[in-house]
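One chain follows as structure tokens, the form predicted alone.
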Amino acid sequence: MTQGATKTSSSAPPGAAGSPISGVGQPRDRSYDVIVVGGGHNGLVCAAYLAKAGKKVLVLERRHVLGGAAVSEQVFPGFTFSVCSYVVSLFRPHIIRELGLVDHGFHVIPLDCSFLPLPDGRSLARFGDYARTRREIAQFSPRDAEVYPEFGLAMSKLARFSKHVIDHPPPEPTSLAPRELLQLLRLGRGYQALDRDVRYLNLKLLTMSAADFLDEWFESEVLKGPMSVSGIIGTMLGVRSPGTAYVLLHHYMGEIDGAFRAWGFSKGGTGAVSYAIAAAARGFGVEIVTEATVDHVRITSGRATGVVLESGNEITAKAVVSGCDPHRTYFGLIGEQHLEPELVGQLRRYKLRGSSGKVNLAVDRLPDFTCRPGPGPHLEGDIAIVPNVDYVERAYDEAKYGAFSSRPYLNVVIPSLVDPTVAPPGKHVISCFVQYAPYDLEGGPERWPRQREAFGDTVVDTLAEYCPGLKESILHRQVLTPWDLEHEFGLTEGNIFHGELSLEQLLFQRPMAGWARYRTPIRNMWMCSSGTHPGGGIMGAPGELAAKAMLKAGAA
């Protein structure tokens, strides 16, 4: 069995129709309207919108492959992993239309099942078909089987209201400007249009824990376990921590072809999403250069005037946009010497606290679950290892004190079942998202390289309890800890959302109050990453909204 942390080879998703990368290492020109630092999906979206509006745009990516955390890499010959992000849901449908992404290979295959194997030999599968799901849930609670559709309907209503929030810049509640007051009025009217019960539901989401919120709806621990974990993705919190109920809603905001709460695989891996955006951007005239590390932004008299590459080469621009997280943007690209002490204090209080890891497996056969043997639709969606709420809360208890969970929550997908392009015939790739893996291990995050393989063993051992024979089927293994996510993918503290999705870090406070509209205190320096509104996930909205804010301000 081959093991490794960040081994990579080819840089394009399988089936990619030509590389959208313009060059490697060095841009063609010395001056641009806009330079976008970082070729993640949000940076590429931002570049595409700016170029579509007629701007001369350059994208600079440090790695050899585009996508940031939305990346596909053939880590081992014949096996393409969605190395970090592994499913698509939140990507905004209007961006797909406005950038013509389908013409550039954007193709999402919907997931139809969420499967929960249980250690006692039982299992639960939830499908898009409510009648089928009702029969599955009724085995554990006839009452919950009847309530489940009502819960989904209520959350979908809130998700539709949330479109008013995530598809627009964050409101500025302290401003009396007519434009801001009109936006608040529009939000207020949308909120007023909700059913009275749904308005109460929204208030509860903002204050309760995921576990307590679900307790008000359901009685079966078997059902509440896999539903509760949506509240802790990307946070260093437990399912019983207040505020985690809101993150449940964040995971209902996604839609595919108009269907809310729809999740899917990108054909060719999540990197194919990034490559489709990059191809569209290049079609609008964007120049994209990989293996071009930006050392810092050149600042003259409080104004961004370009960038300096690690090689020492300088490139000028009328505006610079960072697709990096807030810490890397302010402390790395800008530099603390250009910032006011009060703002530095706010930044240092901004919570990243990475808590997730990833284990990607290449196997010579499908895993066979004891509780539901053989192939079937239960393997074609996501598989949750979380028997109940207490299981995931105990996993959090270990992480609080600086240890990765000995029995972690796993979210597992086998994309090769529905997308055969990512593995050789008869073989498969298995993606395991892991919670909890705290960035701050006891003794410091620098201990992670020595703990990497033990962490990978724990994940495999946990999954193998439900599907004996898994270990013998593994051909290759890639283990990514928060330390790897930071050093290889540029995610400070390994946070997959560029900052926790906690209530004090949302809307007009993401990343900081007063600087939540994609601007920075440096003139003509902007941000378009997941560390800005509306947050993380393969969404594209931060990139789109940043570009439109820049164009509106005449910044380039």
The other form holds:
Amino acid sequence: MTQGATKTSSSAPPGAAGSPISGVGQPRDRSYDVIVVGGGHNGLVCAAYLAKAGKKVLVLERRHVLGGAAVSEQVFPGFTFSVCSYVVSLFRPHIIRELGLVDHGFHVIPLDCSFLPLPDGRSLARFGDYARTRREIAQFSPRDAEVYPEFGLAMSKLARFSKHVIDHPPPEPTSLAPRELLQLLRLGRGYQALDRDVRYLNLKLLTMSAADFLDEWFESEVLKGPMSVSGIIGTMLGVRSPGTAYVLLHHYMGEIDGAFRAWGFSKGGTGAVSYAIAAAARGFGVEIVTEATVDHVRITSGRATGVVLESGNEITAKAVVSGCDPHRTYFGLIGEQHLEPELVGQLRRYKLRGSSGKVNLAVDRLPDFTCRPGPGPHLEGDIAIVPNVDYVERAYDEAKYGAFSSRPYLNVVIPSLVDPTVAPPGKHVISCFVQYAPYDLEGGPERWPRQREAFGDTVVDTLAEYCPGLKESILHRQVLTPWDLEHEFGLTEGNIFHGELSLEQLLFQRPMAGWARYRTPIRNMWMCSSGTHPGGGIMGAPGELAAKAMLKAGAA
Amino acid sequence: MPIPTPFHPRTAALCTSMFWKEWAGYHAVRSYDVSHEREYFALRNGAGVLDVSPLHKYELRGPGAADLLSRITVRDIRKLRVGRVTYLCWCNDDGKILDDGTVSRLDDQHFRLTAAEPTFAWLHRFTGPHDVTIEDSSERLAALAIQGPTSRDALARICDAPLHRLPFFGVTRARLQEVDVWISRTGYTGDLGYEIWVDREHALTVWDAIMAVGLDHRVLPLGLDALDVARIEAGFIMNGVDYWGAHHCLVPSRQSTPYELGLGWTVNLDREPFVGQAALRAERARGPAWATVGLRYDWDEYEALFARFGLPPHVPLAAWRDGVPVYGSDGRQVGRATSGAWSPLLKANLALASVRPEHAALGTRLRIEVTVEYERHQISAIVSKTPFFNPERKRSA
Ligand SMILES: Cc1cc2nc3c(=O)[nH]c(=O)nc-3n(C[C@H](O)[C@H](O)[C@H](O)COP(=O)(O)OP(=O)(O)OC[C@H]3O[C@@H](n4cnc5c(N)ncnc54)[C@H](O)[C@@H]3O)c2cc1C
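So the form predicted alone is up there; where is the form predicted in complex with its partner chain?
Expanding to the full complex; the earlier chain stays at the top.
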């Protein structure tokens, strides 16, 4: 019934028009303008932009499917899993337009509800319907019910400011070059344009913990539970750890894109986003090859000249861009011997520390929640298992000392409810994002494979406490531990975002101070992954900004 | 997903048009018939009965209630006499309006606040030293407005209150068919009219009692579409239409102040500190950036414009609330009309507008956008006194 690391048959998810993959194992030519290492969504975006500008581009992907962590696979016949990422949130609307992705199958179905079942039989469902949400929250606190939209507005104002930040390369505050100063000035202006109270809010957001920050607004622990967890996704921090408040903002940024409604389920799973990008890239002339692992980048006198495949084949290029995480890029593709010791030290301090896992279920019926029986719109959005703030802090406590949480925070979605293409009629796909699952298990990460089933059981048991018939309904279970994320998906230490999105690893420090503009110390070697500004998530921004930086620099 | 109000069993049975809308989370009738015309004329000639239960209602009780209300609204509520109601608004620290509503002094230490938006949290934020309890009575109390020239006669037949002695903006306790109610002489139609406040379990008793005598007084159930026309005639601005509460504004330019909205008369500035006072004081000294005015379209130009297309002048049946630009005589935009309606009573095309103060003097000729056959044009609109419609009976004994 259970399977850990994935080996599957099918590649193109439903919804993707034809396969955009041009070859397996071996590219057609021996020489390109640009080689993109890794067919994650960022690598594909980067390739598409470069090809659109006329470059001859090759994408080399290690796996048999495209998408990296934005991937759809039929792990069990008839059921398409969004194996890793499961909702599209921050994908940049201008990339959709500029690459014409809608014509290639990009289709996002908005999420309307956030549902919180509670062990005591109560529950909270937050909808787009303002009055309905107010009534729902008022069960727990009439005051919070009214503060909630006010909070939303304040966060939206800040998120508008952040949008400036994520749609441009990171500023370089130590430089006095006029262009840099201008950019800082532009940011400063955006900041000044914020209301006074919103500016204060921003300072708090940058320094406080998610829980403390929410305490300033809300009184209900039940409401604060699901709200606080958006501050810790993908980090090895707790909701009471300072600095986690900032990540709350990400939740509101998706809404800012307004009419684009970028927050939702990708039809056919998140892999369909990758396939839409790949198809667009193919349309611009990109060559995409799967099952082609790059062993290392060929570096000749401090300069990247191409790549060497694991098969031993060598392909040359005027520029190489890595769509892998910083650790793999520098220690794997480039190699420590080509790097200054000081830089190696910085890289070793870059925090990856994976803290999450994923359990995907194929079930023969819809789960039935004791607190709200039957089907309904409350099941159509995301379902959070986090009854209060203490619950998730306790889950963190266990993880701190090297155990996975015995009662973890779960973020559950049932995409098959709104997208019938991913499961047979009447059957469903349940995706459970799980935190905490610390990469550094007590006794070492290599103990994970032996803990995999126990971890899967914990997740299913946790969810089954809220929907009793769950276990009997399971046809197939896929469990991904941080170890699997590392070994199967190439995410070092299993970090879902290529490095924590904590403040000291963002902007001009992502991945390292001095090398945050998609360049590396190796000439003609670039980066375009979530490990660069503005970071992780299915966003496309690192890929786009990297391509634009390369084109501007005349690379290739 | 809206929920029913306490009157729903009656309104739903009558609403054969199935024209509903959502109002503050409740089902509300837009018009009982496919057109609201019959209801509108009943309102201006007989009376209309309107379910206003979705209004947010708060009971403030205790020795500190008057102080609290004085601290967070623009009015010095301590001066409000028992048995009287006052219209007012409240602002944030920057003097930007959050909402408008009424306060009734039901007793020395019992006040009722009505609001368009949920205000419970806002009230709580300022309780501090005040000895006051706040009850959100929105669910507990049903509210029914009976408005129009025959409203007093109809109501007098079913309740024991001496209505002819209840002044405009007065409020009194009364017995209505063995049910305890509060009756206030208030409303949103600019006409003679009352609002009845009753515990929800007695809501249908009140409805049925009114309807039982209704036929004698041309009383009809009234929906929001007819009300919308009436409130324009009365010159009443509306939250979420003619202005936005500051808590809903993503950009500062969307926010308004009481002075900009023509609500300066509600502001008691010179007294102990209240929320927004400093900012309002500065604004009074400086003068507001906008003025809210009434506009009447120039009928001759309107008719002539339609004639150019071979059409008779067409007036919209319903009130509109998607704004149109307003220009000065030099063709530059000086503001926007935020809502408007054809007044079947006044035979005039009316609008409420927000314009730069130098264009706000009565009689000023502005230009307003009118779309005919998918083409945009401009015609004159004259800054006019509001209320456009202000019958003697509204205030008379
Ligand atoms: C479990 C999980 C849940 C998540 N949930 C969400 C979510 O709901 N919403 C959201 O927005 N984000 C989510 N994320 C984060 C998001 O998926 C990632 O940040 C994003 O997909 C990373 O994209 P990328 O292109 O930068 O890198 P990746 O997707 O990591 O792509 C890197 C690619 O490089 C390939 N590669 C590695 N080494 C080599 C080599 N030597 N040769 C050739 N190819 C190589 C890999 O196979 C991979 O395809 C989640 C991530 C995980 C793991």
